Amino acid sequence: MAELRGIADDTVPALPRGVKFREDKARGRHVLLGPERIFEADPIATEILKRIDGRTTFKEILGQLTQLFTADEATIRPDVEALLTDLSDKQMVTL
């Protein structure tokens, strides 16, 4: 697992060139596709990745997720940071 470094509120996560987030309708799942790699997203990761558009800040994404999951930011922030940091380390998300 990636070392948790923390993500600044004004960070704008984006998918780097060559990385796509797609729904695999045949298999009923969402996948993150990169050069020579594929990651299957679970339902929570799917909700996080749906919000990465290269315009929305990390703080705004957290706000949307707190409403969606009816949870406070302090509860979900560490998990969202861990996922995005891990994907960043794998060059599947830019932070």
Second form
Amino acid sequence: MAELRGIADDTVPALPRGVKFREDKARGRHVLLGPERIFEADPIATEILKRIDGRTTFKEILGQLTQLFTADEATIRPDVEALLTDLSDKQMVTL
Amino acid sequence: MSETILLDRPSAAVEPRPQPPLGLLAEVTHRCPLRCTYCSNPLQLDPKSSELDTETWKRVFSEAAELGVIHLHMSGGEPTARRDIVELMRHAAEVGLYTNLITSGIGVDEAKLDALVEAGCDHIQLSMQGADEGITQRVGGYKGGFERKQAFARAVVARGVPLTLNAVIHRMNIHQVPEMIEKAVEFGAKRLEIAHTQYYGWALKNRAQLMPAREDVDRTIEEVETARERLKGTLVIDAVFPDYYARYPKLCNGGWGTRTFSVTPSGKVLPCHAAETITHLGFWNVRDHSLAETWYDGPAFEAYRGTSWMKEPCRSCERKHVDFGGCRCQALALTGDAANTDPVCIKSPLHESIGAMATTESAVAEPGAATYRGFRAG
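For comparison with the form predicted on its own, produce the structure of the form predicted together with its partner chain.
Every component of the complex follows; first up is the chain already shown.
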């Protein structure tokens, strides 16, 4: 697990070239794909990854998630940061 | 989970229904400008006249996506030797497969590369026979290959497509591992596979010329570990070591009929790319059966799936769900029975002799000339 690092509000997370997020219909789940790699997204990770489009800022993503999960930002922010920094270390997301 | 299913079944011998496959290796042609002595293609190569046509391959890719395949590895031979490769790539991308082009880089000019990338190629894996012209030519039997591979690697990286270099390691190039790592960094590859030769097809035929010495293998393990640490964040290095010197066998393709499968140029559907060597298996062809039928019910897939086919020492082994007895093709090639435990396993009565054979072969000072792969030399 990656060490906990903060992500600035105006960061725009993106998927690097060669990384794709898509539905895996045969197994009823979503997956984040890279060369020789499959990252299975749980329902919460799916909601986070769905919003990574290379245009939406981290702050805006958090805003959408707080509405979706009816939770306050302070509660969810560390989890979202942990997921994205971990994926960034694996070169599956750029921050 | 499988335990619960077994209890519900009338017979405990019935295996649970397999999961859909994750990966498909599509060997779209056996034609290749290189003649590598370690080639994993069968000795009997499929001639061009037997290759599946464009529409059939497109149907295969559609069926693969429908079945649940995630990664498509477009390989060969040299896949770009097919004139319809861009059309095939486009179709594979359109049906939602993650596409990996496995290429020698020879004969792929910038215009073709652009067309492949535009068609939706997600990732490119380039073979590397050596770190310089001399070794590259000696291993691949092709003059000027290194220069062209280098230009191809740079062209891929310049287009922003993630590049993996795949270096198959053996006695003829094992001393170049550190230089290959440096070349991978210099070319801008994201990933490097240091893949020690696995002995099937042409590699098995040329084993005496390819088998490295144990101490050279040990040295490369250290070289890879040191480089991994130093290049963290720059280059990912995946390594596969030669199993003749191992204690336990490799988990072949994640288990027979479990995670991945292959389609040959002429349409045979195989549990692994070397499986045709097990000649008593009935291989279904995509011309006659859908991929789903073959995956779930094809006799070749059912033959060694799960554990019910096992004999001793596999049957009672605590590792039987870890490595599924290793490789069936290797068991057949080296013991004469595909249902025996893979003889590299420490529990095989042949374990000692396999290691000794590798040591003896690698110690021969002048092992003679290797046979280059070709359509008539098999």
